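In structure tokens, the next block holds one chain alone, the form predicted on its own.
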Amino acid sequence: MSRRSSRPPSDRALGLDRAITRRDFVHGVAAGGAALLGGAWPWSGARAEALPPGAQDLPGYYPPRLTGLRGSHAGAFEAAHALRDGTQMPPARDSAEDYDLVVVGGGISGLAAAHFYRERRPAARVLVLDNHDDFGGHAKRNEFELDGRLHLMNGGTLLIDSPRPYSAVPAGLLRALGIDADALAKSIQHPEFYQQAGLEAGVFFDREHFGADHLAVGYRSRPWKAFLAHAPLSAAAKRDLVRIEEGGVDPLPGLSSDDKKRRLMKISYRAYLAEVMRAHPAVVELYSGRTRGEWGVGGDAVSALDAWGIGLPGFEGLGLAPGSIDGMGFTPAGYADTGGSVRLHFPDGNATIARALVRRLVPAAVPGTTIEDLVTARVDYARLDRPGEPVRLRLSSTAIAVRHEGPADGAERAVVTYVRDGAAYTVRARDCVLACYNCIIPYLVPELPAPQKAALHELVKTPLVYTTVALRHWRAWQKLGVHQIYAPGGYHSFVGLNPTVDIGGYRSTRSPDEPILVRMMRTPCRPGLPEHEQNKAGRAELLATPFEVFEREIRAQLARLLGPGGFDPATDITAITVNRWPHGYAPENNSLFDPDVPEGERAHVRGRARFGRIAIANSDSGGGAYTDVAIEQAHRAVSELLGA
């Protein structure tokens, strides 16, 4: 399955001239709200008698069906960037709204904070503000109707999965929402389907890095000789690949398990493969990209201990024991130490959890009563922000200032200023939870103590892209015998058919003649730099990349991967959604670059300290890009405000 031609296909051959679903519009109006052009802020200082209707209040408003450039979409980040850049903010209108709690950020952490607050104070009035045109934060839902049938894909958070078992708080919240994760993991997921259909995992060796385009099928399911038979690798590289996979020889003899772990903490996975395992350069290149799915950077910026912790190859001969390093109290290795949590993927990822929280908070907006009927329910967005309701969820509303009425240590109210549709408004509340990105908080609350602001600035998030592509059929995948492909040198590193999940009235595709969704993941890192410098460079790239570039790269890459199976990007692709997340994964402790200090002295702990009537809740403040962390931090923040 090798193709050596290096001539790039024409735009016409890729289908860039075809009319597909790629527009970010609802009823002809840009979904992100009013545009802010030329740096001008068209706000009025006049007092508003009532908040004018927003886009979410219009009939037919339904952002899950939007395609094109999503995630951090146009209209969602411009106000925050202007605040960061010091743009002069005119006086805001006083909305005269007063709440018990205002939550800034409608992701899982913010929605969970609203839930926990009302659990403690059932009569509380709560307003949730979110800068995006949909709720859920990173737990976004991509929804398509293909040939009259509903197809779902996660636009962000993929699944319930953590390197540690869920603690009492997040496990309790899932139960309260009707989510029995253990039972659902056994009943709704069908990972065996593709295997039974004769499809396997593949690795795509690209000509730029390995000398020729070749799709090797059967990774870890076929004998190594068969898998590598036509791979563009030298005999020495093939031997090293098998040695890395099968292990057996201890490359660090004479050291205890703890001493080995200490060494692995301070060496990158790439360096471990090259210097300790003495692997062929082509093999090092092949495996270095395997860490991108977990941390958004390659093996040059991830410790070998973390790579061992998620089960990557190369450590079989070390004989490492699970558990903490003696005397340190922790081991940043994850799954290898604890076994991790249950793994549960809903058809739309953890958007189902966000929708379950919204149904609990605003029952009239989400029909149904069970998790099974929730997956196919259509949210009535016009009901999310109704006057007089105890909980209101206001979209396309970017907070630009949070302050106290009086000194923070004695204030009875907090004042939140936000922007929607080009106008600024203030609301008041007894309490405020900031469930937004930590990086914006120093600008929202400039009176925070300087050390706390400095700690918040240290927490750099990881950029990434989750792309969803709708196909007319998946015959090429069947012909090639693959259902997922790792492409270490590709624009997207991972490409795969939608997981097979059946729940309630939702059924996954079974026939290759039927439409299907494909997931593609890109992490725009810059190898060779420290982790956070790679993150910053990748973020700048994402914000500067238009949809047209993404589309061309998507079509060209799928043509290279699947062309030998008869795939035609001009006719087989029917829709594309690019979920761009410049601020994606929450930062985790990285033993290669972060100081080795006790947990209480780490930046995420120092940065989340309560400030008067303001508490902070997000996965950033928990030091982990996991849903259970987001929920735990929401509970902590509410407990700080209301007492343990």
Ligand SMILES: Cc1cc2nc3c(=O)[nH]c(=O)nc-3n(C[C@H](O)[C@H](O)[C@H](O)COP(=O)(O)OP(=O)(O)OC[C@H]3O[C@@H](n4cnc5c(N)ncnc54)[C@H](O)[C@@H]3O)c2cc1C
The other form holds:
Amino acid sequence: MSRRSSRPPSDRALGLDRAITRRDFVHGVAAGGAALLGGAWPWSGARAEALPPGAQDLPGYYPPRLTGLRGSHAGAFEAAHALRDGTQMPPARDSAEDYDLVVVGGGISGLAAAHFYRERRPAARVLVLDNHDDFGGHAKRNEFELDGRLHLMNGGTLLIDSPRPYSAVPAGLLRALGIDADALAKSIQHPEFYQQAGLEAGVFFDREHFGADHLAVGYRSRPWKAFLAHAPLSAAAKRDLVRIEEGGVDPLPGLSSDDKKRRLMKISYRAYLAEVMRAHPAVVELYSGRTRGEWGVGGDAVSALDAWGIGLPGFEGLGLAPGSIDGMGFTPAGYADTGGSVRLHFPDGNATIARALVRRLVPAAVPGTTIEDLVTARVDYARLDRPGEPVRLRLSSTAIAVRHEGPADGAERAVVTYVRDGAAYTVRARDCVLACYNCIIPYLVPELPAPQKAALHELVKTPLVYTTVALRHWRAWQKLGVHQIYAPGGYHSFVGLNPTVDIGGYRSTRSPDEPILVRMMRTPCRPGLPEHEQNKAGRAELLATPFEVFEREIRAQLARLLGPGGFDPATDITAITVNRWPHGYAPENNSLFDPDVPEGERAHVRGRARFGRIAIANSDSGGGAYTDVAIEQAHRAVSELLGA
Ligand SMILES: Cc1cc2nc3c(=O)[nH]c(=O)nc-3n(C[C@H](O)[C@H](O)[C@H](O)COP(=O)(O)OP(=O)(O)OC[C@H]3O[C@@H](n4cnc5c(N)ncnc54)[C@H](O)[C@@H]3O)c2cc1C
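Any chance you could show the form predicted together with the named molecule after that form predicted on its own?
Starting with the chain above, the whole complex follows.
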């Protein structure tokens, strides 16, 4: 493909003047957090005697259908940021509510904690608080009606997929929820559909990084010569690309497998490609972005050993033995050792697990009985927080303080203060599980021992963005012969058609003339810095990016990728949801930057110690950004409170 004009398309050509489905125009720090810095919390001062109804109690409340800026949406994070910044909070009113358990955080870990607690104490009364307007945390559902038909997408947590097989606790929970993961993995997913329709994986070489825009189709499905025929790479770079993919020569001869792994632990994937494999710079650039989906940063901040662990190219010639380094009890990302867990994608991702948990906890809110009927079930949010119900799920409620009545040792009650609609309330509970981002816990529980707070402060999460775009049809994709595109230099580095999944009454589209959802992934980071510095820089960028910037970038990128297939961003895009996750993946051990210490000495373990009536869950406390970890940590936290 020839070099295209680099003049940016006009707003009109991109369709920025078109009415699309998007509601949330308020964005980022400017909407709340920044306005509060140094000031007082803008509470109204008006106080109702009883707890006033929340938005979720009103008819028609249905957050899965909201579009625009979602994930960490406006209204979800301002109170937490004000707490961090030391802003004066509104005086709290005692709600007079008293529970057996209050859970802070309504993600999979918090919901699982509520479930495990009630499994042990079936009569327990439980309140779950979450700062978002929907439950599920990262396991978020995006829902659209396109041409009268339901279309679903995961707004965050994509699928059941872990570097290890699910252990007894998470596997048991799935079974208890009616999820037979092995059977469903075989029956509901149709990964072969696009392939059978003649669509392949593509790589987009952009002019900024490779000299010319070009979509190469048939990655790993066509012979390399055909795949690379028109790629804007020199002959030397093409040869290197094939060498990286096919391996053959051992770049570290004379070393044992364990010694090679020790070397790979301490060198980044990018440096390995450049310095050990001596790959052409264009090839280094191309492959370095491949770590972004798994870790949210490029190959400069991920070890070569971890890249090998998830099966990235470049290691064939090393002849590494599977498994851990002898004597270190260390397994890289795990897949290379165990093959990983079953891979199961529901149409809304792991939001199905969150919804199954909510159905178990508050049956009246979620109709139906099977996992098949759950996928299309409409949750009745007004039933989630009813007085008198044993389990209540309170949304848009940010915990700002958790303390004990009296000294932590021997206290009979914990008191949780939360902010909702600008007013603060306290609730009491026998036990409390903090299943929220662990990095906020030092602010919530200031009386924690200083070393524990320091450990919690180390738990920096990875920011990332999952964007969902509704298209009128997908003819351009069919014409170009692609169903997913890796775009190493793009604003979003991955773009793909919604996976084909049929379950219960839900059917994925089969005709390119029908509407479809597209998913796009962006990982804001600052290459060259240590991982957590990259995370912080990416988070700041994300919170300062308004929806209008995302929209322009989305339209321009899709036009560039798909324009040669006839895609018109002005007419083909019908809705956009940007799920931004400033606090995304839980931090995992990074052998490039973290000290080589045993698991028990790592920050997530030091940070999660039980404190009086307060136990700490969330995937953060397990040091792994996976659903099985979130569930295991919920179970551990509940066991700490109730005894093993
Ligand atoms: C985009 C994305 C994709 C992912 N994909 C996968 C995948 O495919 N497979 C997989 O296994 N894992 C995936 N993960 C990892 C995911 O984090 C875990 O699987 C799991 O969903 C985490 O659950 P959790 O309950 O531990 O945390 P969260 O889902 O983060 O839930 C914590 C909740 O607590 C809330 N909270 C925080 N502070 C407060 C407060 N002060 N008051 C009230 N509430 C508060 C948070 O806002 C959040 O809603 C993904 C993560 C992201 C971000």
